[in-house]
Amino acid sequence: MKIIEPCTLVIFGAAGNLSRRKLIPALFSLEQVGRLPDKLVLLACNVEQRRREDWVVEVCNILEPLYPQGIDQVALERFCARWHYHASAPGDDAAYQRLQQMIEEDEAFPANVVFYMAVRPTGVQEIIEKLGGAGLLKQKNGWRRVVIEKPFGYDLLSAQTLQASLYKHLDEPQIFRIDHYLGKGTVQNVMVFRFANILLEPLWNHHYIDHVQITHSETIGIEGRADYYDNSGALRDMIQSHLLQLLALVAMEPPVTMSAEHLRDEKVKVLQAIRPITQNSVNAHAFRGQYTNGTIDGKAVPGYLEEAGVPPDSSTETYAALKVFIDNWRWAGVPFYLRTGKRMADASSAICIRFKNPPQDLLRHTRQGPQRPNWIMLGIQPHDTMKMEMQVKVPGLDLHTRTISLDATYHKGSEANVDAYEGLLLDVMLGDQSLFLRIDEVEAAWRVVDPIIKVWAMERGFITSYPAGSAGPRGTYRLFDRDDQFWRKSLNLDGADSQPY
């Protein structure tokens, strides 16, 4: 286990819903198993003026209710003991020099900063400028870090003018562009299912591998963040960022090690190798939709149009599915298909394989119905697990198949479930890059989606749409190449669709 050195972590939008139900409950889930550097210091900047002891009982009603069975009342206290606060309100420019005198000369704050922007992205290049003009990012008596949180820029060349200004003021080295869904136990499963196992890498091409599915459905809707959603879409907030970012552990080459750079270099590739897709074929690669009200869970729900802050013509995506080949050499002709949509039937992500008929079926005269193809099937959420489809004989005087699942659940019951959050704050203090993204990825990933973004701009009129509480809009089987091929509805050996989604 490496030791992490004592640091301040500087929290911006401390008060805000991502330090609220991620940061402070991962923080203090650290805390509690003795992860934390003893002489770890957090200090919250929100725009309000408040005490220290006003924003650690709001730390503490925070945390409570997620304890119903009781609180670890000396975890708690040592935690709260560890929390500062700092008023930053827009345009109060002093507060950054305020900011710089409390870290800098205060003994009780370590000199090795990492200032997390848990803020809305328009706000993340002048927190930067500010925290760069106050001399607060200059590596001088310790090492300063920043974390930015997903999406890095709007398109391609907003994502450019954005890391642009931060070389102003840091280095590449500095700088964490974090993606949560890398985090996730299951997530990292995926490297290890490739990399500790030999018995598949002869498969895992396309002489073998039909096609590759990466779903990621949500029963949620927008949850009050019509701002920041309504000019985001599916295609932005998922697509771009999390399922690309699954693709590309799934198809990547094995890194010469494991660290940071190696792994990054190898998905990069990977990322670069997808063929572009043209304008003029953006409606042949892409599909999306946007709910109507409907029910979910015996609820009634309203539709996006009919959510609090959506303009009533919007015409933003809640539902997008993406069909794309990568041109390289284990890959060639093998689609993969990214799905993601909110209001969904049930709330899953999962990694679906199917793997090509054998070349010659010689049970085609005993076999009761459609020959039936081979699927790994690796869960993600809401259950750790890894499945696997195989033909047996069923039992009895006659030569029948039928469909086996074989289940394999390594999470656990005994096993303490890790919010992805608390592995990747660890990653940040210890300095590790490997679970972050670094600036040719963000890159290569919004020259995936620009030609669809541009086009779908373009045809605002047109978007189909479908019931809340449903399997997602009907119309996305034409981004299939055959009629046998369908979405995966679930992991169970009956998910294979027989309705053309």
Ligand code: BG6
Given for the second form:
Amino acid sequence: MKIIEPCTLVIFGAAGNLSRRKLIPALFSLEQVGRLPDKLVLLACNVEQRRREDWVVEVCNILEPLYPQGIDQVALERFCARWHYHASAPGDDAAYQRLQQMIEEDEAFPANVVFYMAVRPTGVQEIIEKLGGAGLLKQKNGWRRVVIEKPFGYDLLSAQTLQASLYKHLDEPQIFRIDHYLGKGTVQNVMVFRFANILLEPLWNHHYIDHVQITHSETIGIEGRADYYDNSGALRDMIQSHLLQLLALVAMEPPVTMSAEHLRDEKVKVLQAIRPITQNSVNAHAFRGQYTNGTIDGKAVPGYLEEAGVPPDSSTETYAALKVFIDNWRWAGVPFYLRTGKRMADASSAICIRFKNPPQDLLRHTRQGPQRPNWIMLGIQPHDTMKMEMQVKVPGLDLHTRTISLDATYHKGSEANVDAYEGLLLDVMLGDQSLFLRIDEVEAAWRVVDPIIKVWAMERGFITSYPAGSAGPRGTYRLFDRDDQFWRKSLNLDGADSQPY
Ligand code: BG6
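To test you: the structure above is the form predicted alone. What is the structure of the form predicted in complex with ligand BG6?
Below is the whole assembly, all chains and molecules, this chain first.
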């Protein structure tokens, strides 16, 4: 285990949604298992004036409901003792001066500092400017690192502008562009699955793979984030970042080593090899939809346009599906279908790889029903699973076949579930950028979605709708290349049956 140097973790937006839902719980989990360095100081920055004691009570209020069986009081006490609070309103220069004095003059704060931007994407640039202006990003006595959440910019140009402003104060090794999907165990397992098992490699190409589907569906809606989501939409929120990263891991060449640069070199090559979607071909490659009211888990839920803060004429997509081709030797002609949606019937994420049929259908006269292809499926959420569908003979006198599912659920009951943010926070403190995005990856991902963003921004008059709690909008089948390609309904055996979407 690598040793983490003493450091100060400053969280901007400490009282916000991301910090409450992800960062504070992840830090506390690390505290419980003794993975936080003894000399880690946590500094919450938020707009309101608060006393340290009040912030600590708030932290306890965030954590306690997560442990209905009772919280580890010893760990909680240790955790609370780490926290300090600093009021910092946007544009308040004096607050940054006070922050600078605090961090650089008060010995309680280790000189190595991580600044975590748990704020709205539009707020990041200003905070970096102010931190830079106050000299807080200079690595004089210790290192200084900045963590930036996705989306990085809202299109290619804005990402490049944001990057240029960061480079005024920061060097690339100081910038940690986080995509929490890369911190998920099953996502990392895609690499293990591919590169620690030789038997897959000969099959992992256009000779044997028919197409790849990457799906992320959620039952939740926008969770009070209308101000962010309505300017983002599903394409920016999920596809530009998380789903294109999953695609890169499935499709990349084996890296020279697992070092950050080698890994990211290979991912970026895949993203750059994605065939550009021209504005004329957007409708053949992309599909969007928006949820209307419906029922989820037996409860009535409002439509997107009825959510608080959403303009009544919004055409922001809450569902997006995309077909892309990777124009390189390995993947020539293989479609990759990506889709994501909010307020869908199920909450699940998976990568499903469909293989081609054998070159000769020797069993066509004896088989009952259509020829079934092989599938390999990596379930990411809600369960880490790996499944493979194969054909076997039905016992008996006739040569009938049926599909079986080899289910290699590899997560043992006793193995703890680790949230993606836990590992990623440790990586930032260790300075390991392997699971963070390099700017060229971000740019390449924006190049893929930018033409779609442009066309959708112009065509604001109509958006296909789907009822909350359904399988998404109808009509997405037009993305498929052939009639025998369709979205899998689930990872179960009957999930491969066609569905009219
Ligand atoms: C976030 C998006 O990045 O990922 C959210 O902004 C989305 O809209 C979330 O709900 C999904 O993450 P997970 O880990 O719950 O699949």
